[in-house]
Amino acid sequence: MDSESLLLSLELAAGTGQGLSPDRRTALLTSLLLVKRDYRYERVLFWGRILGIVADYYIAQGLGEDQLAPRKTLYSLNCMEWSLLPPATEEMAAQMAVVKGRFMGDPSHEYEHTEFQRTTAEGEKTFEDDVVVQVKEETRLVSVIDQIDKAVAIIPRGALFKTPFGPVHVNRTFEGLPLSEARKLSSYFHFREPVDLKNRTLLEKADLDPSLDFLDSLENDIPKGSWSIQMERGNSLVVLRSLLWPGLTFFHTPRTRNHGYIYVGTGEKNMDLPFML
């Protein structure tokens, strides 16, 4: 959710039952403005909160002029002091694949797991050794945020537009989805570089508007049924909830520009979802 409309966005997303205390809201309003100024971001999004055992991680993301350019991610433990996280890599994802359970809430906490490594001496046999690998929780935080962004970060159709030169910008003329379109899963896109769209044929792309339909639609997500779409407040608010990453909530008020998403959860993926549908 955009930091400039933080209070309204938090109120619209309050149906999840996960809110912020007044002092946390006040701290976020002040500190996110300073983050935007100091880091010279075009926009700053309050991404959400990852619940830890000792403390919670509050996450924000900074965007440049190109909305699909790699986002800068920051975290805070008190909503006032923000630290910049490194970019996610495939090596981080491989290391974190074996880490399970809740976050501790301490960035310096180290997880330990055992890996089998083969060592071969010159002209001798190959030996297998058990090596204990330590990974910091800060690395796990980077990996989980990247996974959630790629899987369930959402925007409504028309909120962004792609210029003929390539960069993607905020659509200043976007006035919200009509009520009839807001009920459809096909009206919402993944807020990341397209993956499935590149595999479509020219015939399938014939009816698409290249300036608006340049992202992957939620209706093609696998497994089918991984999204819950509901109308609330007398059909004046559309709420999408992810069943794959419990805690991700997207909201949009039809015929207005108010939209956004927030994640409030433990950072654990629902691996049992295919068996629950």
Contents of the next structure:
Amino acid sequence: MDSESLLLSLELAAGTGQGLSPDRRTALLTSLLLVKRDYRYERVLFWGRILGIVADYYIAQGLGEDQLAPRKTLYSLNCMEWSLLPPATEEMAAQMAVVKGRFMGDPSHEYEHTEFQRTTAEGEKTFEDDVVVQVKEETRLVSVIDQIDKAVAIIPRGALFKTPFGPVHVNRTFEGLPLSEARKLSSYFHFREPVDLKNRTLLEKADLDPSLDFLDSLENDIPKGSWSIQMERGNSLVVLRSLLWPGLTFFHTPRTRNHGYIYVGTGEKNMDLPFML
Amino acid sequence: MGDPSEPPSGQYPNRRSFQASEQRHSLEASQPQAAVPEGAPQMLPAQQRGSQGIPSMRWSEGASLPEQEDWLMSQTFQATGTPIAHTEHPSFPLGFQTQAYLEDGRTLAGRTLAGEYTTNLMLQQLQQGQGGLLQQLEPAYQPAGASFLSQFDSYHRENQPFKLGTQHSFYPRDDPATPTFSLSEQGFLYYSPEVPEPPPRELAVQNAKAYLLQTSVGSDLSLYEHLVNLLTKILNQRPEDPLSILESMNRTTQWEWFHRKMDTLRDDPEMQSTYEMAEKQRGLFIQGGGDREQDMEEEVAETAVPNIMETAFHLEQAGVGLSVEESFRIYLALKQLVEQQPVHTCRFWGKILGLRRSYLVAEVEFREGEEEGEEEEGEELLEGGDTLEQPGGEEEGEEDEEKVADAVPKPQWKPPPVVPRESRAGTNKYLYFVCAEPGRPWTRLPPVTPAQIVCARKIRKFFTGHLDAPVVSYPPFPGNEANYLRAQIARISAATHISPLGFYQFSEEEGDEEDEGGAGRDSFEENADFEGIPVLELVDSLANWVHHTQHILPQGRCTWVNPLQKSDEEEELGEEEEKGDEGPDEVEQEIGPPLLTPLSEDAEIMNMSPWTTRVSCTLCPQYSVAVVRSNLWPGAYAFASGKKFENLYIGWGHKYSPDNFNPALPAPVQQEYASGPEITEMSDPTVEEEQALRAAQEQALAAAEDEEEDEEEEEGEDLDD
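Any chance you could show the form predicted together with the partner chain after that form predicted alone?
Expanding to the full complex; the earlier chain stays at the top.
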């Protein structure tokens, strides 16, 4: 959610039950402003909160002019002092795949994981070595945030538009989705580089507007039904919750410009989703 | 110009004003009228100066121009002489624009007559005092015979080359002094042969403009009009960096043209459901009738509704809970519930999220004697079910007796005995009501049975939000979503309802302990002497918190019941079935941790404590609350501060498991019938055996015949003798 409209956004996203305490909110208002100044970001988003056993991580992201460019992620333990996280790589994702369980809350905590490595010596004997691989929690944090962003960060249709030169900008004339469109999954896009767009048929592409429909929509998400759309507050607020990463809430007031998403959760993917639907 | 004398200017204002009033936009009438007197005197001197920027004015004229105006436009084009080349006069569009935009805004049809616009154009322009149309017209028109301007200054000329097809009153009638203008019928282009050919440039401009004014078959909107709308919008709103949002504004302007605002009399169909919900919620705020004073006193005296706002405030310190407005609405909804049902105590239990809707859950305890009505109905239903089963069994028995030889072997599988559910104690100690949103009616949830709890432990399903939705799962859940919801609520309550140590204490009756066989006391009361535990201590040690709900045994109940004990109803059938009762006669009694066990005794999950404690605010520890979060049931929170504490659950309603969910495997295939001689298949005899058998039979026959023949011969011999 945009740090400019933090208070309103937090209130709108409160339907999931998790939010921020007043002291954290005030701290965020101040510190995000300073982050914006120091790092020269165009927009600073408050991404959310990852609950750990000992402490919680508060995550923020900074964006430049181009909204789809790789974002800088920062984390903090007390909403005041922010540290920059390294960008995510595929190695990190591979390493992280073996780690299970909750986040500890200590960035320097190391997860130990023993791997079996078989080395065949010349004499055709296989040695099995137990290699203890250590994964730092910071790496895990980076990787999880990246996965969540790629999987479930969403934006309503029309909020961003693509300029003819390439960069993607915020649409200042976005008036909000009409109520008839707000309940459809096709009105929401993934806030990441499009993956699926080329696979659309030509007929579908003919109906698209290249300046607005340049991202993947939520309709083709697998597994089907991994989003729950609800109207809250007496039908005046649309809330989308992800079932794949429980804790991600996207809210939007139809016919207004307010929209945003926040993740408050344990940072674990819900692998049981197919059984639960 | 011929004689830039009074008459034209004198006539002008009248003409203009009348023309304006003739138009539909009476609103604009004042403006031109105001403008006219000012404009007119300027006209003359303005005429002397050169003017530019006519084309920009032209372009920015608002509204569509029907053909009759086209004609006029073409006149003005002619009048302007060299329209295109002029690029100055930025002020032109301004005043004109505003007016045109206003026109556009006020008349949704947007059809205004260009005549007025052009005149207004000129007036505004003249107001700017930067030289106007007329100046430009002036030099250009000199050569031209019949020109727009010349009309003005020689309005009284008899030889009007143009027929008046329009309402435009530029063309004077008989008496120039008294402009009488009749609304003539729709005009048509009529070029008298006396009109000289316009210069090629103007002709080009005319053609270009006519092209832009085209409307397609599909829409009424011409490009000209659209550009006018767009530019007026941009000029009115004055956004920063308009070039970057040009495309978006373009799209929006088009959209606005085709999506007019609704009339004031009609409701917006899209917002219908929102308004309905708002109406329902309005009902929450309206208090019932009666004397105000009496109501206030009654309400202040005693109410079963708890202080939700206070709880919400404390939980907000912890960063948990719904927003303040939602909490207040929930409070009102609970108040409504309390008024409708005979409630003794009531509590907001929490919120369970679902796919399509969510559930707000209220935990309620009825007053004594109120609840039995519902329970009796429930029991009757159960008994009815049993009696139905009994005659079925008897019929089968009769049939069996008749056809013993060909009887279908009776299945020897007996369903495991049903564990009876607890009533008004243990898992069913409280009643639960749910509703989707504050303002909607509360629905009561049925009591939970042990079988449902046992099954709920094995499955993991999302709630859809509709109570009558089926729960499709394996093992098949005995019930629908309402039952599943109730079972999960029971599990969550049993696992996560905690209170600070000492808040509750056991009621002092020493004899009970022996009677119940040490199974645990299940009643407690509030400790009046509870002093409150300091926040820091609550956070540091989990031993300061205790469970105050009973643990649910694996059987599905809180107090253990031996399922094999025959109840009165089953004794009738018991005699026949006892022989077949091969189940284990001895079932171990299940024991769970007793009530008021501290949290430190809870089992760990993967080397992780099942509870996390926090101080709500590290910056002001002296005023903060202690918050405990469950790691086993994500979404369960408890806070304590001084003498107050509360539990809340907001989440999806599932337990946390570090391992992936493994669905239950299907039951092993039931054993087939024991093979015995009566159902064993015999092997068919081989060919040799059959032949041997036949040979033996033939021999036997032959032997029998021989004997008969011998006997007959003997008899025959006897007879013969």
